[in-house]
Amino acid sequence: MTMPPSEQDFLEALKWQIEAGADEAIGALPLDRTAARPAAAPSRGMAEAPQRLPAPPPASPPQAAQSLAPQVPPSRARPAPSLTSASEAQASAQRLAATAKTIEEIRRALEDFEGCPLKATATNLCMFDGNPEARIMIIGEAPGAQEDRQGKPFVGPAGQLLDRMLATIGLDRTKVYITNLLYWRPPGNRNPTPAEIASCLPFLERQIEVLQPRLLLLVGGMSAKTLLHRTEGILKLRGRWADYHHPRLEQPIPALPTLHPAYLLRQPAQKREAWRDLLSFAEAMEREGLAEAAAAAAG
């Protein structure tokens, strides 16, 4: 005999639902898929006699057929799938990011851009933390839940870990500017698509472009693979600095590659490397000059 489902049961699929990333409802009313369903209608039997069909009406005039037609209104019909979209968007998105002068103003313009499908399903806009005017950027992946609900980015367990990781280097939030490749989150912290990428990059060469960091963190395979155009993953590509460049840059800024902090919680052997990976970025900071202006801003 087959026990029903206990209390513990549902726990458990609850928590087996939000560990693979069905963190958000999508319906208001809860739904029992465990309640009997109603009994299907009985099939007509084999030896039931056969109803007689009703006659065809008689043709009708092509004219009067078309009449009967059931007319779909205008504004229900799906229209026609656009194949510049996301050229479309990163044009817009290049044209917008140009105009902005300011980081301020870079977010002002994000908040008028519409062309990333994500912002539609976002809570906030999730643009930078930190200091704008310190010299040092980092840059990561994509807003997650609790990103998505404050509006800052690394502000949930893997921004907690970035900022120990900081500190390690005689780095806080206040000497540190902090930003992503994405501005909001896509659901279920899926991966982006290229064209969510493409659309939202014109802000992140702009910020860049603004800011002139001295020194570049890239936190994570996704900003270091699309920022420096590499296609290796991250475990080949951390610890092995490279010039990111932009035409409208005068000269290329070093960037280093590490793991992202969320990564490093699923496997903390992988801390060993990110230590490593830190303590090349500290040594930067002491030929930049910018380990005596961290010490200096902390004083």
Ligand code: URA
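Residue numbers count along the first chain shown, from 1. Because the structure is a prediction, the values reported are computed rather than measured. If you superpose the two forms and keep the largest set of C-alpha atoms that fall within 1.5 Å, you have the rigid core. What changes on going to the form predicted in complex with ligand URA:
- Once you line up the core between these two forms, the Cα of Glu286 stays within less than 2 Å of where it was.
- The Cα shift for Phe10 between these two forms, taken after rigid core superposition, is 2 angstroms or larger.
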Second form
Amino acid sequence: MTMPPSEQDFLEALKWQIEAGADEAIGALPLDRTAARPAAAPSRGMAEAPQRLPAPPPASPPQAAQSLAPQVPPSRARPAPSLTSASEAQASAQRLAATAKTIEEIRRALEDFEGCPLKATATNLCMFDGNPEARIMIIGEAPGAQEDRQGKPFVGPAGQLLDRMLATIGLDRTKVYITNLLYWRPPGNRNPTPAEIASCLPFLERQIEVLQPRLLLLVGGMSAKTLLHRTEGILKLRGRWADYHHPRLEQPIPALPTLHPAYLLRQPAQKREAWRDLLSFAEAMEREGLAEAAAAAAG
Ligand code: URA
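Okay, that was the form predicted alone. Show me the form predicted in complex with ligand URA next.
So here's everything in the complex, that chain up top.
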């Protein structure tokens, strides 16, 4: 006799799926893809048989399904973004970002923005952490699971390593402004698409314009390649200072690409290279008079 699965079996199955990267629920109702399918139509005579369209879905879920549907709290039940074309999304982002004059207004503009489809699957907007008056800006890639839960960049294991790296050159979150290229988590931490990056870029450019940082630390290949318009991988770009040219600022901003702490967690031997980058960044802070400011802020 086959025993029905126990609660422990379900928990093990869930754990296995999470480890395999399936850590987002994207439908309101569970779908058993292993359930027996209806028998396939006989293949003989198919060419002559009239093609039948599948029945249209019911206008509202049947009663039983309605009662099974998890109750989604109103704050998470968002309509799907309505802007479909990439250029429409970018134009909307540019319009919204242009009207924002402060970091808080940029945050509100992002809340109103419907052009990035990642918003529909994310739990929270994740825009920045740190000091909005800092002259040092750190730009990563995209929020992960913990960032999505807390609505703050770099709070998971990679963020904790980033904090330790910053501490070695006298920095902490009171002295830097930390943000990402993307403001909503890509499901399962997949790489963002070029269209998703392009739709969020006006908000990053606006943050840079408002903050006018003196130095940029570009964490990971995606932010380095996007902001510096380069195609090489991060192992080529890291440790080499480059000028970031903002479309509306007269002066370029010195930017240093470095290895992403998530990569360093997987490849600890590369921490040596990251350390070299940090020393170079500390020298630049010194040159810009930012090292004293950081020390003074530390008391
Ligand atoms: N990785 C990033 O690039 N950004 C985060 O906020 C977290 C992890």
